[in-house]
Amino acid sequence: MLELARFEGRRKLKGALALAVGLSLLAAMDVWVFPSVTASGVDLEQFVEAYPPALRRMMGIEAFGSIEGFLASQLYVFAWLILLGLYLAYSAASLIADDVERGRMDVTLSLPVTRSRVVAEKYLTLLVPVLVVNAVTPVVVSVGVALVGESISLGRLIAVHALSVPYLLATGGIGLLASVAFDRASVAQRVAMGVTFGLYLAESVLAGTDYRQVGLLAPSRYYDPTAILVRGEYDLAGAAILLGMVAVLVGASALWFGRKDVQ
């Protein structure tokens, strides 16, 4: 069982470790910069109040003068919600389309496996980068915060990483659906990244307006790093919605691929 997932997962491990190192370096830099920002004498709260409300919502700016608020905005909204979300969508968009484009899918389908199993096991390989980065980075953050003489709630830090897993799997689900819909990996990747970022922008810009319901489809509505780190609010219902979104996206991808004519 899960032979395809194990094989493909091992191939992703090296890239996942490199990704974890890169994000850890970004986290360490943010932690290292924070003391100099607070020592500058600038009233950070007054400074960010000058930002347009839509931009503050988009970047998750709240309690910017605290280590929790600073990391929520500079690391978790920027790196997790945007960069890592786009990376998972981009990576997932090649899971099926790349093999179809390169003619490898015929070989895979010649094995005694169903198409739905191929889709499901390919998708499961996304757990490798998701789990690796969320295991390594919080250790770097907690050690770095202690070294600069600050403190952060370990429970909130663990929660912000644990609750990011459903969010990242949902963005990966968007990429998977694009990977099934398009036979060229480059097209699927562009579509997946465009849809993922477009949904994030729609949720950020339209929140608080008469069109806020558009954001119901955005995975970013159900994962708020600022609420977790600054206010200690854990949206478990949002995590459940994201997992439901994953089930729908993967199920739709499997159903579509099962009926698709692979050239």
Given for the second form:
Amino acid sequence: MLELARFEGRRKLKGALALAVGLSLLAAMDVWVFPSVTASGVDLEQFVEAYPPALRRMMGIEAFGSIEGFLASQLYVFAWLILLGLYLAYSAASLIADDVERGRMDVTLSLPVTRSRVVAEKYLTLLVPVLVVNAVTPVVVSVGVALVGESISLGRLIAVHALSVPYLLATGGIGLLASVAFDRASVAQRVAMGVTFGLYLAESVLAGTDYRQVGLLAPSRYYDPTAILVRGEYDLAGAAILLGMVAVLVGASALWFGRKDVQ
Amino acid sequence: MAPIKVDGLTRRYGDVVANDGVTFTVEAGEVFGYLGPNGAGKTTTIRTLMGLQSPTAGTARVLGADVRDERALVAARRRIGYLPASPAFDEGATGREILDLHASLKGDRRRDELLALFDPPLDRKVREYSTGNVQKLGLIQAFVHDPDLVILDEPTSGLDPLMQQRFNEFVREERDAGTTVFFSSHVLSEVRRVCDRVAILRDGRLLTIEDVETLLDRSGKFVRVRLAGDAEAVDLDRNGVHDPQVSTVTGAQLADGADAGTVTEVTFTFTGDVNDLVGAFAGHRLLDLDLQEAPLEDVFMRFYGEGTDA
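Same protein, different condition: the form predicted on its own was shown, now please give the form predicted together with its partner chain.
Every component of the complex follows; first up is the chain already shown.
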């Protein structure tokens, strides 16, 4: 088992490390600017109070004057919830479609493997970037925070990374489904990113309205870096829902790919 | 049990019928050529046999497994080798990594032996491979697990003539060792060298299945003769001569520059006995005699009628 996942996962390692380095640099920069921002005498809390509530929610702004609140918004909502979420959707969207488009799938499916196994093992390779990024960055953040003379709860820091894993796997699931639905990788990538970002926007914008049920479908509803870092609230039910979404998305992709013609 | 049994296989893409009730059986231990011009529907049949697409109607069995039954087909694929029309591999992987993957899933009993015959640069990434090297890697992975049935879609495209010849010898040896080989081509001369039987497909329909000798007898040779003098007397009205064309040139030059006087050029397709052919020119001074395999398109036109459904 897992021969295909190992074969493809190995090739994702380099890119995952590069991604981890990039996000670590971003994290280090956020940690580094925090003391000077607070020392500047600007009352950040008051400043962000001027934002409309919907925007504050969208950007996860809460307790902005604390390192937890600052990182939650500047690093985890921006880079994890939005950027990494989109990256996973984008990256997953090429898993099947790119192989089909380039004719590699013909050779893969000549091997004695079922189509659902191909889908599942390809999906598993997403764990490489997800795990590498979430293993490297918290180390950089905790060391950085100590260096600038601040302190952050290690438990909350670990939780914000650990609970991002089901979230990122869910956006990857959206990408995977798009990858099965469309035979051209570029189309699948655009659709996956559009749907992921659209769901995030819909969830944030509609949260206070009568249409908030739409947000139930959005993975971003079940991962709240601000609640974890600022308030220490770990939404384990949310994580379970995200894993349920993963099961549905991967299962649907496997069933669909099992039935469709590979062109 | 026949390694391949195709039964009324039909595949439509909207209004286009890529395969129309195709029926044939490939027997164990034969090399079976699947011949037809580009666009005839050969790849459609092959990809259906591999379970990559499903039939609109009819079905096929490979090594006893119905191509519509994924479980059965996956099990059968352990003993099937496949080379797609344009094989593609993960470009970031080396040839060795790809063969290792194939080995881990289906075995690689014959790896060393095949690498001695076809030798792609294994430690380079596929991205750096030439078309020929990709094709070699494709051939190796198709045979590496010592399959009972090998399905090849235009296997010699991209191979240089030397490699083509090596491939032909290899296929014959495989056949002698009991492997069943099914391969498609649009080049008659290619299939004649290695195939035992040939099925001819055009516009999605199977026109005929023949022994390769029978087919060659029927398809004939393209003959071009240049002879000195006026050739009114050449007797072309004999068995096996089709579409004779005679043209006369006066004052032509020979290769050595000498004046040849009048030269007659005769072309025709010949399906008869070669001795008759030689006899037809007895008493004439031949300047040049050229015999070629009749082009596949001519074979189709001659024997299967043009314009019926093209």
